[in-house]
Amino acid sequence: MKPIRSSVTILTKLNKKKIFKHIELCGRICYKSENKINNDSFNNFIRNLISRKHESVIEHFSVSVKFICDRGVSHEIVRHRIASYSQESTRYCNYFNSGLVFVVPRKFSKNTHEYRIWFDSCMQCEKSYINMIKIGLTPESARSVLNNSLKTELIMTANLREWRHFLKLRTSKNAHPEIKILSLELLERFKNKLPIVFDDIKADSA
């Protein structure tokens, strides 16, 4: 058994203002305004766009993200309907080899008790799962004594709008707090390459 942090990696290359003349030379459409890009035009077009509420704008452009994270969390992150998903099978995978990866929880500090006792139930989990391989079933039929702390990889892939929609939900102080903290970091690394569609979501530090 092997355990982990989870994390998040934007897949996509980001080459800002590419993307943003992308963006302005599509919008520009709506108003007949082509005559007047520039080199520096789209900054105030861009804000002026999500300032308006205009957003359907930036569905023009997408954005692959890879989350490395547990089952449990990886359910709250296919809820939202308007993107592409590619995820780890449990029906297909084999761990009999490699062993089972579990990502722990980031409340849980390492020597702690209730780390011993996730630690130990994972264990288990491991355990049961080889056993059950050993005696010939399918992994379709094993993966059923895992738990949610089990890793899986998963591939999320939308327009900007929809991560903007994503972000503002999963860094509010409801947000399920595992996830929070993955799209905490990802914000950020939106802001650092994408700041005028990112820089107005205010994320919820509570």
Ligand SMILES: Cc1cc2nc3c(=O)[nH]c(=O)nc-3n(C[C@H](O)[C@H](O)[C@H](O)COP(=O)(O)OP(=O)(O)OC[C@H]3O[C@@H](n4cnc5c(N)ncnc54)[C@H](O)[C@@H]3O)c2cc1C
Second form
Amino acid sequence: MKPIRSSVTILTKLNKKKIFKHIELCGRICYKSENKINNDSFNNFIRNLISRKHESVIEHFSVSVKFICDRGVSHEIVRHRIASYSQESTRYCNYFNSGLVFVVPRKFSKNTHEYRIWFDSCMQCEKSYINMIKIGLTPESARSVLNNSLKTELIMTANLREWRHFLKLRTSKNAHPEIKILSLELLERFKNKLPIVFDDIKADSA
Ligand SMILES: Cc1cc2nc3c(=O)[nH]c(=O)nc-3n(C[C@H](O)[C@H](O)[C@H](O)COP(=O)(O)OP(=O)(O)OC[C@H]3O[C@@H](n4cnc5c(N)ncnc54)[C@H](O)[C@@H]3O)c2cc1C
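Having gone through the form predicted alone, I am curious about the other one (the form predicted together with this ligand); can you provide its structure?
Up next: the whole complex, starting with the chain shown before.
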């Protein structure tokens, strides 16, 4: 049984200027104002679109993000419908040889009482899983003994409008702490890479 931390990685190469120019070109069709395009006209143009909630224009660019998280968090991620997903399958992956990997809840510091209870529970899951495979069950049956902390890998591809929506909800006051930590990290990276599109999103605001 291997305990790990959750993580998030943006897979798509984000060339800020290219993306913003592409969005501007798409949006200017609406006003037939392509003649106003210059080297940095995308700045005000995109900020204006977002402030007026004319957000369909930012749907013209999509980004893939890889999450390594627990199954509880992945259930929350896949509730977002305007996206495409590929996820590690507990039906087809057999963890008999590799052993099982579990994501430590960020709130549980090592050597605390809660950490030890959590660790023992995951150890028991692993034992039961291995025993089930040993008696001839398939991974898709043996998985029934695994808990919400099981590690999963998940790729979510969504357009920039949906990422804005996702990040507003998942960095809000009421978001579950585990998805919130990942979403805050992701929001910072998006702000750094594509500031015009993400700058106005404030954590804890929704
Ligand atoms: C704090 C919090 C607590 C939650 N608690 C629960 C819970 O207890 N139980 C539970 O089941 N879920 C819960 N959820 C999940 C929540 O109900 C949504 O399923 C999830 O957040 C996805 O949000 P969404 O539907 O807005 O977004 P997406 O699926 O990403 O869709 C984006 C937007 O597209 C539009 N849209 C998409 N599909 C439709 C449609 N069919 N009809 C009309 N408009 C559509 C909506 O405007 C929507 O906001 C919770 C979410 C949060 C953030």
